[in-house]
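In structure tokens, the next block holds one chain alone, the form predicted on its own.
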Amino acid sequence: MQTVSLCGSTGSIGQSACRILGQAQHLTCKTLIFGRNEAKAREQIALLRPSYAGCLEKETALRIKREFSFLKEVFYGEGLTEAASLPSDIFVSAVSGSAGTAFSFAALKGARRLALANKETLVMAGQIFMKEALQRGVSVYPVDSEHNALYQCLQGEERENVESLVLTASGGPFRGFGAEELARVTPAQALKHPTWSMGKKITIDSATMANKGLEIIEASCLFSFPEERIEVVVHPQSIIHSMVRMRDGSLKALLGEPDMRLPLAYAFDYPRRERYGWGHCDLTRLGPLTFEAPDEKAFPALPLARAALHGGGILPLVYNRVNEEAVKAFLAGKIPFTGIAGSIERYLGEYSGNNRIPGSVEEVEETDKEIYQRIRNDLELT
């Protein structure tokens, strides 16, 4: 039987693993951590039964403890990182946006396998994770689908055969749209993806393409591979998951449904798979599979993203810390819709040149609130 922590419960990722969980006979939760969806996390703790569990605020921890007198300890705010670094076999780092970070590092510290879905720990920190789980002796499990089918396509190659990694990208909702018609999108609008169910974040970062931007720069630091090195291209129905193109002119590909279920039980159950409820891909089914170049024109959040990765430095944290609070910005109806690139680009330019490297998580966090609070006051998001 092994043991599975899992951060951020409540949210898409998390919700999906709970489903594996619920059924998986060889897994069972060992703790559960969620932010502020009291009721769903009480559905999860009642169907899981995990001995800890952690959340935000102290009254609802207290109301949790009360009520599942089966858990050991609940933990709540600062202790949310003590929660994290309980030992596992298994942690899910899927809490969203650059607040997972300090989940994934308190996770190397108790876990022996991180299932990692949270991908601003690598933008914003990735040189110095990825040596701290090397030091501990932890294995980095992707969930992200592009860079779970990456690293399946690459298993079993030498690295000198593969001359690049290709990521998939859906195109999201205003795939085809101007610049002018992109000045006019709402909230509502951005916020309906055409193949996926996520957050509000990621469903804007996908409108967007700054997820696509992000998953360039995690990639390269999963993979050691560098930027020139990492394709984009669109296919909208979601079924190729990411490619790697070989030295001989082949291409190794993985399909499946647009399903976080089947990255997380890859990451779960290496090197076996388990036969899990759902069905196959139904290749008869699927129709054409399609596949286009991104307009870099339309969504220069993309490459942004390759301008952050090559400039180094800081900028990569910058790229992401600006369009976290740029997102919130556009919901918020503070800017438009192309303002979130704009605002990217504005602030890459200012950092540009600061090739400075974070040389401890505890110096990324402290330059990530500066910017943070910068941004914040110029976004009027104070």
Ligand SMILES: NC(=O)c1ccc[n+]([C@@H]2O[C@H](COP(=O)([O-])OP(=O)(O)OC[C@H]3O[C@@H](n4cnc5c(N)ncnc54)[C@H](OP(=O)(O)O)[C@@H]3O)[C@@H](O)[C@H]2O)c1
Contents of the next structure:
Amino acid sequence: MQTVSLCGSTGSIGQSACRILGQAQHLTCKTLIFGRNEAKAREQIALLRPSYAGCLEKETALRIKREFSFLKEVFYGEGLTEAASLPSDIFVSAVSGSAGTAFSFAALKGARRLALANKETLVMAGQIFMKEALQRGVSVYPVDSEHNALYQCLQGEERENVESLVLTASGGPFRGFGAEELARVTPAQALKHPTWSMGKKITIDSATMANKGLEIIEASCLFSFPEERIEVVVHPQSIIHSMVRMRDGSLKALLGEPDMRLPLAYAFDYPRRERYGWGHCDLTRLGPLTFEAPDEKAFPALPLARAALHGGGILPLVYNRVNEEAVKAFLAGKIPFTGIAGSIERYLGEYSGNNRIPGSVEEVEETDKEIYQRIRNDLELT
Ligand SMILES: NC(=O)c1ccc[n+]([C@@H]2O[C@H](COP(=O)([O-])OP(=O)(O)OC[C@H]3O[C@@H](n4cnc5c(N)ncnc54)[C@H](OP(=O)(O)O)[C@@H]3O)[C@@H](O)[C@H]2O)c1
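Given the form predicted on its own, state the structure of the form predicted together with the named molecule.
Following is the full complex, with the preceding chain placed first.
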């Protein structure tokens, strides 16, 4: 029996993970951490009967502790990172956005294996994180479907035989739109993803293609490939999750239904493969699989991520924080859709030439706060 700590349980990835835990005989939930969605968390606690829980609000924590007597402790507020560092065999890091980074780091203290969905961890502090994971003997398995596919395609391949990594992108809801049309799109339109059902932040990131930008940085950190050896191809059906281009001209791809339980199960069970009874991909019913180059002019968040990665230093941090705050501003109706990439471009320009490289997670957090202080007024976040 493997114990699982699930962080971000009430979100899109968290709920997929709960569905696996609900049916897997060999996995048991030890700790369940969520933010504010008490109703969903109650269902999950009743179903999975974890030993520990954690949430943001004290009042919620006290109510839950009273209701579920089998819980040994319910953590809240600042205590949440302590909950994340409790020992477990597998830790699922699935809090959304930059807030997830602290949980991923806390998990390294108690987990043996990390199923990493939170890509911001790698964008903000990738090298520090991977180094600490290695030092502590924690195996990191990417859950982001593209990176999970790359991880699988790279198995058994000599690095010198790999020419490049090929990330696939759905193209989001505005594929084919020009800059003028994009300036008028609303949050409701941007929140309708054509193939994946995900949390709000990543759904907007998919619409701007900042998600693919973050994924280029994530892939570079996970697999130690430079930006120029990471390609992006738009594949609207989201069946090929990513590919590896080999030196001999072959392309190795991972195919599957767009279902996040597949990469989660891989991260839980590797090297075994369990028969869960879902995820069957009927090739005869798929229809055509198509590919096209991304429109980098209409979606400048993509080339801007390459520039941030190439520039190095704190630029990936700037990209990440400005994007996250700009997404909030867009959802609140304060800036237009095109203002998201516009804000990223502006601040990457302002910070370019800043060669500081944070050497610890504390320095990353401090720098991230500084960037936030600098941008908040412009994005009317006060
Ligand atoms: N969704 C996908 O298909 C997908 C695919 C690839 C990668 N990812 C990555 O996975 C991560 C999660 O994405 P998602 O789509 O599942 O997000 P989501 O649906 O928005 O869920 C976020 C989860 O994090 C919790 N949370 C947020 N802030 C928190 C905080 N400060 N403390 C504790 N819990 C907090 C939320 O709790 P409450 O809702 O209870 O407040 C919720 O459980 C992101 O980094 C995303 O980029 C997601």
